Amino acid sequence: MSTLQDAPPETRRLSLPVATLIGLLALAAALGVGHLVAGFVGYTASPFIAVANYVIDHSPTAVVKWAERTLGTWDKPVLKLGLAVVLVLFALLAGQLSRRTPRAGQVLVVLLGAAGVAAVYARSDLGQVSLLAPVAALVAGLMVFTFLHRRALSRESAHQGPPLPGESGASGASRRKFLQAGVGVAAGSGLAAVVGQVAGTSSNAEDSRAAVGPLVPARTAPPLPADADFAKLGSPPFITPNADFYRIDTALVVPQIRTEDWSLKIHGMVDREVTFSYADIRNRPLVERRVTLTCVSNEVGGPLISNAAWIGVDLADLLDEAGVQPGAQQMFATSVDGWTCGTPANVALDRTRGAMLAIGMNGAPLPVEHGFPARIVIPGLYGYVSATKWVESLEFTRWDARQAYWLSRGWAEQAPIKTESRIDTPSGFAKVSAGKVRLAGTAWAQHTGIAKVEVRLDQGEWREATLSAEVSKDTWRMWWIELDVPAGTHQASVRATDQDGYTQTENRADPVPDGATGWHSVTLDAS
């Protein structure tokens, strides 16, 4: 009498959690080993990293200009899940196609793992090593899927057999093997995701950052004043905490780089090629200054923007050692992670601007978020051409022979700073108390200072805020003011007048290409 054993493998069909649970484990083993063989050659060399790195690094423009407008901060968790998201979905539909032959979910198994290897090669920060990664991960997501498929087929076969003696006990045999197949290939994956983040992270920049001792200015920023803030009224403090600090950039995953392995190289158009140590630069005489920096992607009323006491070295010296060229018009910075910042040379040059290189931020070493082992600041200008985290070179060209990251994304190549102001207290929509109300808050103009902020209710007169004493030209100021607000609905508006005379425009505009524009208002609920 024939059997299911013994008709030919087309015939055989797996079950549907049977097929969806294969396609989950091959997917889990090739991330799992992925990122294992990353741990050793290149934490950014993991497949599910490369990939989303990749999808970074080429989105279109208005894919990339829709996630900072509606997602903010949260874009890069957002791009993580929905990366994992996509991923679970190819397993599973590798598993569905592959119920009778495993030539289809072989096939996407292969796609995908292809796709990993070109996000790798894609990386210019990472070496041809780092391609050992994503191929390790293709294979084993191909070996796990082919094996899972041969046994989970052999398991059906046995179950499904007309009732012959001592099949019931093949059957369950055959189905305990599937499941023990099963767990290990998933405890497996699991162990050596765990491995390889352990590797991967092992030489951890804070142990580097915590060993850099206290870092002593020779040059201090001179002593607060007291009503350098009006936080007592609502406004934000002067110095905004390293915590609180606004961050954005590209990096997926945070660089880990000790001051050991660190370098700066200045090279291009210069008299001279000159690569500076982590230690070259800690044990010169260090300069301490205030800088507040704007994200160009903040909105009218946003909150990227954020002042810290920076302490580095100034700039300019380190150019004049490697002698910049007449003829070069950027700088193009590099960070580790490969992100690229173009900015206008004049401003690098410029002594009276106080572009700096950081390896400080409020008393302490640079936060590893914010930039460690070192970063650039440069006063006055949007953070996407002025402030490098994680630098390693700086390349003197012109503007047509490289285009930075932003550029190349329809932001503007000039990006001065633009005079805004912003209401912090009342929030929007708040209920206050009819009668005396206080409103506080923000205007900044870097490196042009701000003069004056007015603020009106409704369409009401302008009247004039208590300014906060000015720090610098190149930090932001506070103010305050108390209103009459009648019992109602009410919207209050600000604006800033910088110490160039030129009062900030009521026009909305978006951030792209250079800044947004427009009054900050707020409605208040008066009772």
Ligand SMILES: Nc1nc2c(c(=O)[nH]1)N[C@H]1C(S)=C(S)[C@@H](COP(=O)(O)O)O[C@H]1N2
The other form holds:
Amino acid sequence: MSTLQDAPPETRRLSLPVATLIGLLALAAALGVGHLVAGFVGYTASPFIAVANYVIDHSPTAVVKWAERTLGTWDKPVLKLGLAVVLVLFALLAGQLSRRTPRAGQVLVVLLGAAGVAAVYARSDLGQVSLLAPVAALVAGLMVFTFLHRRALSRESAHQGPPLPGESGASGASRRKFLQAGVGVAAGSGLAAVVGQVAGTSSNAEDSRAAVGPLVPARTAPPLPADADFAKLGSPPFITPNADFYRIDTALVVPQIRTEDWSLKIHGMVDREVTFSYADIRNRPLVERRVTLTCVSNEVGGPLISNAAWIGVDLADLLDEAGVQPGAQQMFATSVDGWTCGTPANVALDRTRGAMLAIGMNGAPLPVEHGFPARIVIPGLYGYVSATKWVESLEFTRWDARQAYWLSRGWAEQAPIKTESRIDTPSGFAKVSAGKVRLAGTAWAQHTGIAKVEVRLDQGEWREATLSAEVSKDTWRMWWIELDVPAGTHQASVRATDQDGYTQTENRADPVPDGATGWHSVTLDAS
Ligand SMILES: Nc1nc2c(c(=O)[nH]1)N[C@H]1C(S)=C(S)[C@@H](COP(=O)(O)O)O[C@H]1N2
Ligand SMILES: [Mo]
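Now that you have shown the form predicted alone, what about the form predicted in complex with this ligand?
And the full complex, kicking off with our chain again.
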């Protein structure tokens, strides 16, 4: 269009809405194309997902743990939303800065694109081919930005420039062209993103999991006694259904691994490096063991504890085949998504501890979000030093040779689960009728066992609660008690004593660096 060249430079200026729209469309194109390519080269290479993962991995520990505690399983959706808002602000800025020439906006697009490339490059679990996704996103964003900018500028000049003879319809025509281009870009980006999403998640682990079939342990856990819990009185059920089991991990996208693509390598300070396939594990005699998992981030009275019957093999058997050397200090486990975990080697090797490589949970193959195809379960240690999900490598090494994920973020090297207890019923600030009030809850001291649970009202005498049957030292125990509660506002507190004779301290400690302490109490409003 001749007017583009002819118009005086100062009149060639985009209106704010048009400039804004160009920024947003360039962003949409970049994300759509990046997601499309990632659908074929590796889902987590999608620049959006990669940058979000980078943020999780590089946020200060306090922030990540705070997010886990306050947002629970909403932490990741909230992070994604926050990132989306930041991207939109960048896109608006890119448009805003480019009302005369595209230069500033192009620079911003390249910077954002480079962030995507860097985030994918930084991941140890993604191959070089996965860089195609963020690179394609960068190129698409840059091309769309430049192309729409040129279109729009030529429209604005046709619109604002001095009318030339015979050009009366040009403004309308070029406006239509710009809008058509914009709609085309928007539709194309959306389609690309959808195709990428479908392609990226169709290699879903769910059908591989369904194909595993029933896992029948050669050694099943003994039958549960009838009084393993006081669920009827308000304690949690002894076994947590898989759907209710707490979930904690850094994975923004749950790793999808099919059994045929999984293997576990045991290496480092071993006599023989060994690798096990899923079939190798599945075809061994399986054992079933009930173990209560607990997260170190659990606050006093918090929900990050659950109990399951795990099906798998003795970790010690696998380690024996590798022949772990005497100088090894830690078992450094890595999951397929690059998360790492350091366990004291002597605990992993201790046959009496009962550490497992688990492939089943409560009768079914491990749910994908709990580590399918296989994970580690070790009684008595907090999850971050023991319970690697989607585990693919166990390297025996020294403490100073490798620093696991949470260790390098300020959490302790040694993290046995602390003896704790919780009041589940009534819930805090419950209104109760004055008189006899029944309280129920849970207590745990995995690998030591609970000996006693006591409850008191305000500063009154401690009274011993009734305990559920001990199913195993590695599982939680339920309790209940009836208290006389006079009218008014009162506080009920609980403390447990374990089978080593240790009684829970009243001192409140934060979860960092090795687990919270203190008595759980609830306020009762009796009338
Ligand atoms: N791959 C991987 N495994 C992991 C984690 C993780 O972030 N990634 N988190 C650990 C932590 S901190 C805990 S408490 C347990 C929780 O296991 P669950 O989600 O099955 O309850 O998994 C552990 N295993
Ligand atoms: Mo945890």
